[in-house]
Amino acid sequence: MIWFFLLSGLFLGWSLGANDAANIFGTAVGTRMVRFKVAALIASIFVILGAVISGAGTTETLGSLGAVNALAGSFTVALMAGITVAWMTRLNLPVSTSQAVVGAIIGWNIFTNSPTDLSVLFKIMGTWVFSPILAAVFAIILFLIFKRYLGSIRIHMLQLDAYTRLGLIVVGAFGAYSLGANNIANVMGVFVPASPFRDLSLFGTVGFSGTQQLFLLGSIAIAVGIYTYSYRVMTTVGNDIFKLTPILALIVVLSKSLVLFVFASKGLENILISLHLPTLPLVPVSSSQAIIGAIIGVGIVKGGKGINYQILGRIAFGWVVTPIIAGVFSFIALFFVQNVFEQEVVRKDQKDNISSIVKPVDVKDWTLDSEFLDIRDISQTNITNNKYMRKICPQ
Amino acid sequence: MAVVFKKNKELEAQIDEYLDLLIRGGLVFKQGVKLYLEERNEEFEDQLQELRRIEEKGDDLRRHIETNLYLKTLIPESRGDVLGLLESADKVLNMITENLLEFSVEIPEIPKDLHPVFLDLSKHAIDASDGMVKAIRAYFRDLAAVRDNINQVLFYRKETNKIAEKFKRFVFRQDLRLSHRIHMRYFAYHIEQIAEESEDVCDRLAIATIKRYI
């Protein structure tokens, strides 16, 4: 039965192969730069590495969001956002699987009366308008800079050519490690408070976590479909999205790279509090509206010509639609899974502690008078649940 | 990954070499026509032969250099142009070997005193060819100086039409046979064409130079 459930997220890892792995290496692959073979065994071997290695992060701020803690209601959670994207797919629009799950979660918070958390959710919200305007960003800073090396240098066309190769296959590994930091939040991230991994040990020294357990089994389901789909897409769909030059594929890419590793790196974000610089939550965002961004911000910085500017208001009805509908659907499913087919999709005895599970905690309420401090406070917090708690008690 | 970096860098070396055949395209044929006007015929048919050798070695080198970058599918977003740019330029070296040709077989009659102006035409259409080859030479390397070459070409096509127009309105003021002045512009006319056809070719290279901006 528990593998029945886990099937909700592995299909949603599995569509996120199919259609995000267009994003990393469409032009590529289109343009023949790259042969498909290559770019699928990259992507996967990456999209997995991110995932274990680097998951957490991202899966953290979800949970905060909602602790879906019995596997009916994560299994719920994760068809209905999948049906959302793929509805969504269906009708053309542009659609964010985060936002998808993000949605299908606060459905799932209002069925089973388990408070939101504003503070997490509007945080969110916040870095799906931020992360396409970042990548816009990141792309004009590349654009400028690759254009100003590219003039200074006298490199033969050819051997531009072999190092727009190499560049399509690293920026692709990084773009495949990013995918998979930051979006296995959505394929697992629902799974994670009910999982049914144990921890393990590898050789006795490695950890493996129960957590790491099911995130290598979602990247697995996105490399099958890397695998299986992704080459339908980016052979038809991933070309339409953005016909580029190999070395604009390049810069785009990297500059949607850079911002799924930004939203998704614990290291960096270390290095932003051992900085004293404010730092960018953890959160799942949507590979393709931060290629969107940059493509936009590629555009702008050769002129604005050409922008279809229609596409940034499609942008923001995704970002509006996508969260309610995946919400509606999953409500009204958790409804029918709860009295018709009768399955438990909350743990009644954990319900009452949910709201401290997910109690927000922020750092600047943490002070030598606060409330906050009281042992007993902490206690019942979610301690893996608390990156605070790091910065709490650095280790 | 270093297999790609061999192949393309031989590839690299065929285009050079091709481009360097267009260059002693040129230089045979100016030294061709300086040899018929001396009546060096012996020489001349030499230089003739030499010419022809250049034209076969370079169809080859083409063809060769297509048939890889489709094999390999390499520069798929210039692949297009670059074909067109090697084709457009083996027409010049084509018309290069044919107007020596046409000496060879139709033997012109052209009066020492116009020797001068003919030598000059010749040089100044072969000077607008070369600025083809180091305005596509540049495409590869160095796109900045795509310009300067492509503009030094417009500057010799349009000197070439000056001289060609001049000889022409020389011969046909001369007190000759009308078929002989008529015969004369056909030559005059052959190798303006080769200038002619050299702009044609940076015509389309300045396109396909700001395709390649990113």
Given for the second form:
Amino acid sequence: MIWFFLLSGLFLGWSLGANDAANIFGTAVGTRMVRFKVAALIASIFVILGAVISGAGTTETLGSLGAVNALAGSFTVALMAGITVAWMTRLNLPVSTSQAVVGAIIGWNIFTNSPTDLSVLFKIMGTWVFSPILAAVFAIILFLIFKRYLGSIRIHMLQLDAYTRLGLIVVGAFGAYSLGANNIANVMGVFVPASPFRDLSLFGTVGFSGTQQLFLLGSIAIAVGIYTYSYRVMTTVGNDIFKLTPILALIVVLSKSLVLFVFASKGLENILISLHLPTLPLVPVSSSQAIIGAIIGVGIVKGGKGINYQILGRIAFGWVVTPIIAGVFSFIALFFVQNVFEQEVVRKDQKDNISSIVKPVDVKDWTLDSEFLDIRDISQTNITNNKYMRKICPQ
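Having displayed the form predicted together with the partner chain, please output the structure of the form predicted alone.
Excluded here are partners and other molecules; the one chain stands alone.
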């Protein structure tokens, strides 16, 4: 049953790979600077490395939004988020996997009457607005730097083409690492509170935690999604929104990668803290929003005439409805999993279980002998109603 429940997380990972790989190499493949098979191989390797090595930071924030503590609940949340993303991918829309997961978690919170930490929710929603703006700013700055640098040197076109191709590969590898580090929380974050894996010690010295084992499985699923179904969305990002030259594609991917990195790096957070500077929240941001923000930034600095606002409007509509659809799907599916398939979708803590089965006891039914019952005995009794405790021991 454990492996069956994990299948939904693997499906969500596949959906993320199929959709979000376009944000790593879509512009490179769309401009025919990098072949798809090469892009898929590089993206797969580095997304796994990023997930296993640096994926813990954003998972903590996502877990504080809603601790899905039962495997059946985690299964349902991940499955509904994955179905939502796969549906949007089918429509060739690079939607936000982060938004789908957040919407599905809130659906679980509502169904189980679990509290939603609004401060964490607003923090995550703030990144949905701030991350594309930050990516656009990065893209504008990088465009101006590249323009000034390339205008001051003389280089043969073939050399420039070779350097650009190499740059797209290097930046794509960095982008894949950042994607794994930032977005693995979307794939396996809901399984962490109910993780079935135990920490391992490799070669007697190297630790391999249960969380890292989950991240490895999820990142492999992302790699499978990259290989099997990402080409269609790559063409949408690479060509349809704004026609990009190879150099502009390099700028866009680098801008997106920087945004994902700064929202996932614990090292950067520690540096900012040591310098007494404000820090950015470690949250899983949308790589789709970041890449499109970067493309818009390039389009603005180029005059804004080549931006396809119709395609952009469709994508923006997808961003709005994705968390809503995922939340509704999650709520409905949880009802069926709990009431039809009779699976535990939430695990109540011991205190809640005790309070639900122990009935209040009337003090008149008790005979207390002060010689044999002292204050320590009273504190250990299973009396759940505080008013009776005060009658027995007012002090």
